[in-house]
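The data below hold one chain only, encoded as structure tokens and taken in the form predicted alone.
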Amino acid sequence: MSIFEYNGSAVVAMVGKNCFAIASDRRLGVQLQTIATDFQRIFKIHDHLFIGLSGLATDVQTLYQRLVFRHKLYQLREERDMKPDTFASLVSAILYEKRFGPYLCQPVIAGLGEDNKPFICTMDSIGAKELAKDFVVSGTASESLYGACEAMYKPDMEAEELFETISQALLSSVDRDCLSGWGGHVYVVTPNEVKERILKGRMD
């Protein structure tokens, strides 16, 4: 078993019309043993920027703390929030710095940029970015997530439809992966508000 699969995870971000959604499962496991069913994998950087971290749970928490520190320094110096593409470059640089002993995380970044244009991207553990215009996935359930998102995604969805689509894609995918599950955590972000919802899984 790969070290990336040790704790299990599923993270997905999807683009709508002037909005985006990011979702993750809630299971923290040690291989096939479930330790907790409320583990946080999605973190808010500011109102229009979120990051989801799949991979080793200890590195998820360490990397998140480092990113918050760097973003606060940027806010102090620039007196503004970081744009999503700038933040993606920061995450990539931090991961690449540690390439000989990497953080065992695969980030998914989602945000609203200029003119409320959604931005999503994912990267590997050494910071190689992969940009997309529809959806990005990460974690042990990524194979089934790709299939579910390909089948369900439509361009220019409004916030409510986007929530339904990403929720169904996540829940149907984690049902096919024994290392992730126990419902989900979904954020839907529009220019005016952030909606956070907890999904119940089959086991709840």
Contents of the next structure:
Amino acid sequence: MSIFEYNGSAVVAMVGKNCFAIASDRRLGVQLQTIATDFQRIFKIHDHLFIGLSGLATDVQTLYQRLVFRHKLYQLREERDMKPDTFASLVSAILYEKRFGPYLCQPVIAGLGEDNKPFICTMDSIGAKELAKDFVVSGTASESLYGACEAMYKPDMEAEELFETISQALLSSVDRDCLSGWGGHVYVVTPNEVKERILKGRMD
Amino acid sequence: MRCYRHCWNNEARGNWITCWVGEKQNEIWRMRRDGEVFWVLADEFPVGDFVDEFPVGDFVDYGRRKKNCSFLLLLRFYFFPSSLTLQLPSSRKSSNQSRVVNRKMTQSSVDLPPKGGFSFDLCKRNDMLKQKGLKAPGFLKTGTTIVGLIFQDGVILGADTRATEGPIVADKNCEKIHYMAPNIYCCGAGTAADTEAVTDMVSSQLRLHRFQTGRDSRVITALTLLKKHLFSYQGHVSAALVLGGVDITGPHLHTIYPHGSTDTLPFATMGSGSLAAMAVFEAKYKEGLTRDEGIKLVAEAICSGIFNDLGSGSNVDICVITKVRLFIMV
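So the form predicted alone is up there; where is the form predicted together with the partner chain?
First the chain shown before, then all remaining chains and molecules of the complex.
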């Protein structure tokens, strides 16, 4: 069994028209036993920047704490929030630093950059950035997520339609994966507001 | 006092920016990679200071240069070669008045960004997990076909755009031709994080070198910096590169293998699709190709890799470097 399949996870982010959505499943397991059904994988860095972390749960939490720390230092020094592409470079550098003993996580970063242009990217566990214009996926359900997103995605969706699309893609993919599921956690972010919704899915 | 210092890479990429004291006392400026200029408490820095590379987020304290400081640093470089931020020897003796800024971490137990270079603290834990039967993750590889050839006016580099994670295509349009200097570009195959990190790092070293010498970078400089780094990691930094550029001595094309060996060739291919592409080159290459003939040949070689090798696919990126101008076609 791979180390990524120890806890199980599914994270996806999609780009819409001046908005983005990021979603994850909620299960935390120890191999085949479920121990929590409300595990948080998506974290807010600032109002227009979210990071979702899939992989080993302990590294998810440690990495999140480190990144929040670095961002707070940045805010103190620069007196403003970090831009999403800068933050992606920061995460990439932190992960590459541990090239020969990596954090066992794959981050998905989503944010609104200048002029409220949505930015998404994902990385492997040693920080190789992959920028995308449409969607990015990560986690144990990533293969079915690739398929579902390719089929359901269309460019320039508004916030409500984007929410429907990303939720359908997430729920149908986690239904095909034993290690992730138990509902979904979706954030849809527009320049003016952040809507957080919990999805109820199959509880198996 | 504390000052935040970075190291500058190039116009638009990388985590690194530089700052240095200007001609007049109290004039300090620093420029971040998107051109934004920051104010720094300038009163306490003397004229002519030159600072070394530090990774983003580093805290440094200004201090006086200790005797034999450069010797100590050389010692550290040789005994702890895992420092990723190699400091060019010339930067140590930049001017008579230059003083080395001493790095001082805060005394607290908070996790501040360490000096640079790799950190190995999770290795023991990962080994323990491996022993318990949990396999290590795969990294993003760039399956890849990368090629280069020398034509009559310069160098043409080509690459496909597929990035794979095992059997899955992770990125359908990734960039494998990396910027090193305005006249030097480098294609990378192997582990994606390694090729990006190594080319970014050498690119920033070249930029600093250009500031120091006041001249355009030479391809052989980039070659030596890359091979030294790769050799010192004995092939564990898995980056196979095709480096090409035009400098004052003419057009050059080199290949660099992950263990640090290099070749100088008139035409070269690397990556999983290299055999397919090399077949095309061996059949059709001749000296003194014109620009259009060269582009056509490179495109054909990459397409051969795309169709015949499963690890390469998607689109063809081509980069033409000549003495006068630089064209990038995607």
